[in-house]
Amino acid sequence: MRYRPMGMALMAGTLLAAPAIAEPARADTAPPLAAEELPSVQTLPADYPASWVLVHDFHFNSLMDGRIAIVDTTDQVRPLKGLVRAAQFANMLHAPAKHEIYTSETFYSRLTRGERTDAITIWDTATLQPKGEIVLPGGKRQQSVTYSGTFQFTNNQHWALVANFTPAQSVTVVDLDGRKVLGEIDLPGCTHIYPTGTRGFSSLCADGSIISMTLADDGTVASSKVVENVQDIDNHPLFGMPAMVGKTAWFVSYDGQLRGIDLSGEFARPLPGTASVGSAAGGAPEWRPGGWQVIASDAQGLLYVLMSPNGREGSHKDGGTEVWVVDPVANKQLRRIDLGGVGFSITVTHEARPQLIVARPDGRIDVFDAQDGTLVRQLGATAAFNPILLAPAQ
């Protein structure tokens, strides 16, 4: 093939001539752009509306770049209102009365290697800027796919409890107001943190028991108690993240049994009696709970459980296609909500007419009327890459 420079010259001439033709048209028809003042910073309301939710975006493609998305579930066009960073297997807490969001995070001096720093970062809910941090000693903070039970409040939100795993298990007690670490409590064989009483916590243990600890003024253990046979680990293991109705934690088992534990006193008290999510035909082989955040509650004390028709041994993380609404006190299944696809995590807003928020495996977030089960709107996947935990803003 012979090289023909004329073609190149023609192309270059065309490109060079184009601005000369287009420039007068732009000047004649386009108004000048208004000058933009810098810096230009907007803020959110310090008190988030009841329709807003906090979405933990675990961001599996870049774990060091996780984030907490503040999402308006009523805005189908621009639901994402802001982000705070939540680095490397982070956890999240929200204190509406303090106008603060807390993230427990891990950083490395060389991004993915080097010196490790664990810290609690304190964010302002209006500006989404960091207000401070508390460095956690020892490089012990549990790094796992996020659970609500690895970072919790106690002592009326003045303290935080951080789960550690080295693989020895322990809990670090942190004074949020004083911005300091109070101490560490050994917790061998037990996991997840459930705030208990005024100043204490409980944890589920590998032998099926639950242990409760009350804390002294200095953060040390003042007293403790173990209750045996709270769950049947071999036959009816419980999902670790419960739905709270007041001070009662409602757990659901892999096969749909419900277990209520009263956490209002100094020590955990399992409720008497039995309850379940109920049953339905059409399972292949049977309906079972499935997903990550599989149970939620509303202000009336009803439970919402994410259910899969393909329930079997080992299906508990597969997600579900329906949400079953249950009255745990009456032990009665009230209604079923068809999600029109697979959901992975759920929560319920604390509005006068509550909304059921469903996170999909593809990142989409759907909003349902929690009372009649109708699909209200779809927020798409614009708010988060991998929404894994959902928390109502109020």
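Because the structure is predicted, anything quoted here is derived from the model rather than measured. If you superpose the two forms and keep the largest set of C-alpha atoms that fall within 1.5 Å, you have the rigid core. Residue numbers count along the first chain shown, from 1. What changes on going to the form predicted together with another copy of the chain:
Annotation for residue 352: C-alpha shift under 2 angstroms between these two forms, rigid core superposed.
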The other form holds:
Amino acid sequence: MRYRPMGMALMAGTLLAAPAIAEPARADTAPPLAAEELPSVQTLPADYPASWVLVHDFHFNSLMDGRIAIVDTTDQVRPLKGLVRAAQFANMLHAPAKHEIYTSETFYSRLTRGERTDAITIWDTATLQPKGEIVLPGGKRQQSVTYSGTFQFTNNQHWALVANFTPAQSVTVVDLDGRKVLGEIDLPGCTHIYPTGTRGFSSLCADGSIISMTLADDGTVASSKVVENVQDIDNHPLFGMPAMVGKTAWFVSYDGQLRGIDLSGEFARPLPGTASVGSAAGGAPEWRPGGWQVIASDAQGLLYVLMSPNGREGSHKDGGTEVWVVDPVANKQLRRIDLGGVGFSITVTHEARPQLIVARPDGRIDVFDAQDGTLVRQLGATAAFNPILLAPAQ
Amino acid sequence: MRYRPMGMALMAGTLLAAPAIAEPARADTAPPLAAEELPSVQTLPADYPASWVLVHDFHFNSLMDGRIAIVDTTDQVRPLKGLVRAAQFANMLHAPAKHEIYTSETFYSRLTRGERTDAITIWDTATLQPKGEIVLPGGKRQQSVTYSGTFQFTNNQHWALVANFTPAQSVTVVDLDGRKVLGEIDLPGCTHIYPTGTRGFSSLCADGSIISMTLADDGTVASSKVVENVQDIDNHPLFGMPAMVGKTAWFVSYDGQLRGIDLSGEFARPLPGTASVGSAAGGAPEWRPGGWQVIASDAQGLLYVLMSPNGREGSHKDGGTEVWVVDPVANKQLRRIDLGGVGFSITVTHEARPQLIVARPDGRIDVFDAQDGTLVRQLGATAAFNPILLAPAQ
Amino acid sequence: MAGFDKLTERFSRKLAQGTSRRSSLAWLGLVATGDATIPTLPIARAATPHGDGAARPPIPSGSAQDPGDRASCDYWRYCAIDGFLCSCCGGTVNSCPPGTEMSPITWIGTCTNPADGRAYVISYNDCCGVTSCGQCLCNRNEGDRPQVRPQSNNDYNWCLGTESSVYNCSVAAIIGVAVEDAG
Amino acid sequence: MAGFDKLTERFSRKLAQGTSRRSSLAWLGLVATGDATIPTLPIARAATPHGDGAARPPIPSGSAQDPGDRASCDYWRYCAIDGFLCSCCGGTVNSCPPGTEMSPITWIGTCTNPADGRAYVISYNDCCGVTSCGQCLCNRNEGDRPQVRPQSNNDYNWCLGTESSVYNCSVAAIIGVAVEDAG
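Please move on to the form predicted together with another copy of the chain, as the form predicted alone is already shown.
Everything in the complex follows now, all chains and molecules, and the chain you saw is the first one.
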């Protein structure tokens, strides 16, 4: 924090020139409140507790002015801990071990027009101040409603991968530690990035396949493999964002099928067998997953799926009123959590007693006990205008 | 409008390759609706009608993303005609004869950080496209809640004057036609710009005086004059924005006194005599002007003042529930208009039958008949998040 | 660009495949070749949070064959739109507000007109270069598919091929009639 | 800068004049010389439109001598504030949220503490470099004067002398006790 008092030090000096030390206006037994030291700026713990969540505020009413809200879900009084810039359909990554947050953003020299710059900014988790920037060439980073899959780590968080869409599809490989762009990989017909193995990624493709690539140490493709028929896009399309159980990505389809893909090895390996979120009575016409971030996992490997009772073709972004807890390995629906209203995005913290965090369409954030489903606390609309993506800090 | 279809022309081409001309899905006597031509972009009349108002949307929730909403106050169905960028505590001017709108703005290279650029952008009134830009040196343009007095014309709209505040005060002289900055005039202790004479301006000063300057053809000061005791800032401070009746600026004080200043000559000439908005029963404790843009004028030289029934020290920005119509020359209160709720800013159009436009704190805009005070129509919150300044287009 | 040729090849195949499931396209007239977009912004249709709090007077087409309110998210053409309705932003149902640039790339949806029962092909072009309109936010997803099929997904900001990628609002223009496919 | 010297001279005179009318300043301790700001944003106190729609739990000081809710616009220290309350933004009543920079230039107001009846001098520093917090918008104007007297006006964006002039929120720190002036 460097201050440049400029000429106003003179002005303040004039303030100091005038005063007379004086008695309080009204006699009072207690001494007056003490003067408070300025300047003062808060810092955060560099290691965020497990109850903290990074909330992506998409900010529809000013899309170029998106933000990441750092939220303590146990603090009903001061839930909002700070904001990090996330400009113009940005993406965000958090590396707890490195005490860094990364935003992938787009800027124009005249706010809405002029020269375009795409860049990754590196933010310190304690000060929320920028530590560095890596400019992304070509003005091609994918802009869409926030998906986690358009900006991902690989290579043990030393590198990041940025999805591009012009609408030609490619992936820019970035060396975060070296603060430089390594190269670009064409990825025609495939979308989103799912980190795979130690230094590679997978993407889902328009023909229903999944492609995996391993990267050489210069960021080029070392090897690749395609597995066909991972999803039926016409009839059982998968929501783009999976829940991770260890290194297994669990996707849910618009109609509630669950698809596990093991990403621990060099190449994606779809798990055998079938699973689903199960069914329930009372749907009109039927229960289906609905919302934006509709699936989450806990440390026990259970899945939490946001469900709408008005499931039909086209309902998949309408939000849901219940969360269904499912054991995907046993293919068993364990319990249902009534949200008491519509939720739009959900996540589950990795606390000793996990919490289900629910973002509402009106910006409110509610906290439920993930195990017994009770409403633990309500944070109100105190952190974000449009909380669209929830990333637990641990 | 130049289009660059890029590679997607190919994609559209593939769309065209597949189709078969086919019968409608369901037999129907009427022919199907015709295909609509694309691309299509609306334009506006270069000369805006007298019912149109340029509404400055300050946009508290994203201050760097302010806008000017072009609003047709007679059109309840489509009141919003378009938006013009007004970034980061911007100011706006409209030159109807030149078919140009000017915004004075501040930008950062990384939205909230980085290199600062202050600039005037010239927008075409018909297309709302930028026609040019004049960069303002020094990163010093005054940023504050929007006042009309921080960006003004002089020299018959060939030039503009930009108020600076670092907090040192000065005025940058800009040749709009020549697209260049002519120079800068120090203005210590004085604030806001009131165009005066043919090529000059006046400012109110912290000692209660008003200073006027005439400008030479190179933008430097040719002559100046100070008139003392124009306002009593302690006891009867004047709202910063006057209503213009011809070349006379009518200011209103926090306690309802009216102060006329003739700006038609080279130097400001305070009018002799006293006037006020008058008084009324029912105040708690008393009626006072309240709001942001609290005073307006009509073509007959009557003044309209937004009044709060809860007038007291500190109430001057609280908004008001009535508009009082006053003849300042006769020093006579003519009538009171009940707004049916709180208004925050007002203006009066110069239509044959003038309309009183009222912006509410919740963003709603209502239209009253300025003469009989009846509510003519309600536009709803359809144009701006925080409509703070209303400028009739004529 | 090699990658792009592959892309279009894949798009081409997928478009044929994707559309053939339910419909093929009958083009009524001059199609604006290369004009196509995928609009933005999902939010529950029932929960649009801002801008349309106050009741709006309807914007009818004036034609009985094109029924509904163009300022309402329920209007038939909006069956797969995602964003601010240009009708509320200074544009119309099929033209952009002044000051914007219409995206030359369009995502295409298929919506049924309740007046004539026909399924029309709707082009949801984005209007670009001006900040978020903020009025009449609307998201409907009939036929919407994941981003893996770009031409059927309304989450992309398709302000591509425009001078600026800043998104203002979306239009819903008729570009043809779709008919049920035999196969 | 010649102009600026004149400015400070005028300010000096006016400050003496302006403050002497009601109070002079008693400095309790180390004053952060050169720290002063005029926050931003007027809007009717009763009409803050967003962000505090949902009820908020109070943020008490924990001291009976500093009563009230620091998340509420009614809190005594906010008698002349204008902007988003930093207490709701990741800061506190007297410190800025992480990621921001506190403005070194402060507008000073005078507010009466209902617990001890004393009039305190309050420094309303702006926090800068991060976008609008959007929470707890509050505007009160006791003692506020027109922009012609900058040190008594809360309409300026006093994110001056900071790396960025982008405004995030405002604090309200005690810097001294004001006493009624004899003259």
